[in-house]
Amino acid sequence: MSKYHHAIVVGASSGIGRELTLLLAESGCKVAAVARRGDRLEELERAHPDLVFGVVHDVIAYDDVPALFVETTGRLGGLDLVVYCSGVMPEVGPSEFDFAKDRSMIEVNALGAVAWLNQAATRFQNTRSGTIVGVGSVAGERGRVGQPVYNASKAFLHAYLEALRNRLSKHGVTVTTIKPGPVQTEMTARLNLAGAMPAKDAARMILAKASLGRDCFLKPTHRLIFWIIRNFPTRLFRKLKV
């Protein structure tokens, strides 16, 4: 039996979000699966008709979120857990600076998270309970040359979640930041990442760490590796061109 009874997963149609939705439902948790692609949500509903219902929503429709959040929690009959794992990472060339692509990453990876998690923070602050989980990335640990704005959007998410944690801990609310390394998803398929973790394995680990209320890497070695990367001298880091 799950420790969670009512959950919202934002970004539920594929990858980690889909696997989290399925795992939560398998544990007996009622889940509102939020995503743009209604056909994908219908698949989740068919897999667990009594426990999953889809909410078709584009996370950049920020003005819709307050009313949608109230409606969704009403349908759930309560709320214990909110997970934000929507994210985009368009291909960016090594000499490319494309504002449209950059804006999409900020809108989805950062502003969409604020729109949804501000609602969760307000509710949980008032109820003095609840868990917020934001799925970030090790990419947010440093400004690397390959994806400047993707890195920045994840760094924003990490700082925002830390601030929520510092605000809400005194109210009995848990805020956990997940920093996965490479994971096998539709978003990363074009990258041919060696040793990437299956999305289902990542989802299992995220649920296991959701209640920890801190920054969490999915692999123990990543905490040390990215501590070194964060503290590597800028001049040498730039020469590495990672």
Contents of the next structure:
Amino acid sequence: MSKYHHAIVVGASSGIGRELTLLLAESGCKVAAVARRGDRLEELERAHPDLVFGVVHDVIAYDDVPALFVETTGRLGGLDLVVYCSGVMPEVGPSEFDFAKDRSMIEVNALGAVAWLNQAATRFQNTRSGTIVGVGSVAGERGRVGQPVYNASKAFLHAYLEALRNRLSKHGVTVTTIKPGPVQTEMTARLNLAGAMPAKDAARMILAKASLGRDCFLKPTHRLIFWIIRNFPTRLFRKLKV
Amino acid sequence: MDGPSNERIGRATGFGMVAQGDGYWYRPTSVEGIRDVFEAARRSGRKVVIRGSGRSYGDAALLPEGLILDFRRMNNILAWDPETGLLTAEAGVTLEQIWRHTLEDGWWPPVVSGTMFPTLGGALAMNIHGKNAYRKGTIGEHVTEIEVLTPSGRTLILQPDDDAFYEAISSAGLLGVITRATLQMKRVSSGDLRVLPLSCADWEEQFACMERFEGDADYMVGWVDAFAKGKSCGRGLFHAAWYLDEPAERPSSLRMDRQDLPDTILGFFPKSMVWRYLKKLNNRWGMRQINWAKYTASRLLGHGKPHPQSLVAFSFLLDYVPNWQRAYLPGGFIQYQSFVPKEHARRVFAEQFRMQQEARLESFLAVFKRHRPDRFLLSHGVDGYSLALDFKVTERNWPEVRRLAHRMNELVLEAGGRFYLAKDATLRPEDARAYLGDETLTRLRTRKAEWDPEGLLSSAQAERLGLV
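Now that you have shown the form predicted alone, what about the form predicted together with its partner chain?
Expanding to the full complex; the earlier chain stays at the top.
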């Protein structure tokens, strides 16, 4: 049984967020499922009418977050876990530099996380408890040719979560950064990723690692591969197609 | 006043540290400020829980996601008359503030709990008793006037000739806010008591001591070793105490420095550290030894020999080791206290011990007292005895502890016994209904509908028990 009783999952309408919501509810945890698409949230509510309620919200509506956060914790009746897994990755061509696409990634993947997790950090700092989980990506480990701003947005998230962890650990708050590798989600569907992990498996691993309070890869092989990639000499790295 | 926001949130914990909940803290300094808190609750669609020093053991002074009306800044003593002994204070004053204010004039609170830290408001909300409960009843019986602010906005002055007086006091802060009270203090001519310790070999002797001294002693309390079985079941140490008469005009025993509890043991060992050492022994094996040692010492030392002890040292035994509750970390503890009519008490308490021993969940500290009934609404008083049992709680044993508590409840209810909201952490709605009775609950709800029609006042306990 999960030790979480009241959770907010931001980005709950599909992929990892959706699976996390279902897993948490199956363990008896009450979940506020936050996402833009209300019809998707209704499905989740129907699956667990007593435990899940949807909160329709676009994470780029930053100004709404403080009031919405307090209202949501009120409806939950408490809070011990916040997971931020909203993320977008529009298709970007190998020589394309499209500001609108890049901006959307920073707004959703980075600024939305700051808007929500700053609220969680304030609350947990004051209650001296709680767990914050941010879903980053192995893509944030290096700037690569395929997705400059997606890489940058995830690197931002990693550094921000590390700073939150360093600030909050003395207050008894756990901050965990998850760096999944390829996962089968709507976001990655067009990429035909080889060896991608089902979202349900990823969600299960994320819940198991949520209390660790450090950077977590989901597989030991990812840890090794991305250690090598991170330390790959930059002169050689630019010649690679990864 | 601003609405609930993340800047106000904080964790509220019961004294036993098992019950916890996060709420939005408001610390008003005036009755106007309290009205603003109700307004903030109304606007945000939330409820309000009243909290004093947070010395209730369970979940009476917390409410997850509610507004916490913290009384500790409303702590002024408004009037003190050393001729009549009448003291008027805001509800956030503590019993400690009160005795420190009055003792040098020769007055002591008529009823005190085993700790000096509760607020006056909390003491009245729970209608606390002390070791003189069989003679002096509850603290509410010594109050001449209270001021109550209802959530609907009315200010009422209530005296003992009003029915509402007996409802506002004892109703756990669910009807209205007691904002100030006038207390009739007790005249004392000495700061010391004459204390008589009597070692008791079993329940038989414990009850015999209570019966022998109930018409005479000013205070009585029994400590019981909950690990002792069979013929030794109920063994422990009984204390009776009497006020002393000192002929001197202003005896030095009334002075603060004579009352202050020392902060070291034997002059050098700092008491602030004691809970850390106690924690090492705070398990079934260690506590069995400590209970045995305490009982053995009671037989060998001081048995039957009266000695003087300061009012503070005798009354506030729980304050002797500061922060002792932390010895129960990380899981915390609960106190299970039941009040049983005198004709059934011996059987029920012996059976409660048997159940604990069978479940291997013996209470680490058991305290035995004599009581009398009173006319307050959510009264815990009976013409009988109470037994207070401290149980260590861990993540693993919590379901077992609750089961044990529920089994012990059945014994208490069958015997016509009662419970005490300041201590309760495990009652179920059916237990509360059974001991309070439908008539009492109807009276509670009728008054609630009048004073708090929007249902703004609540607590985690009230919701658990279905009181509101």
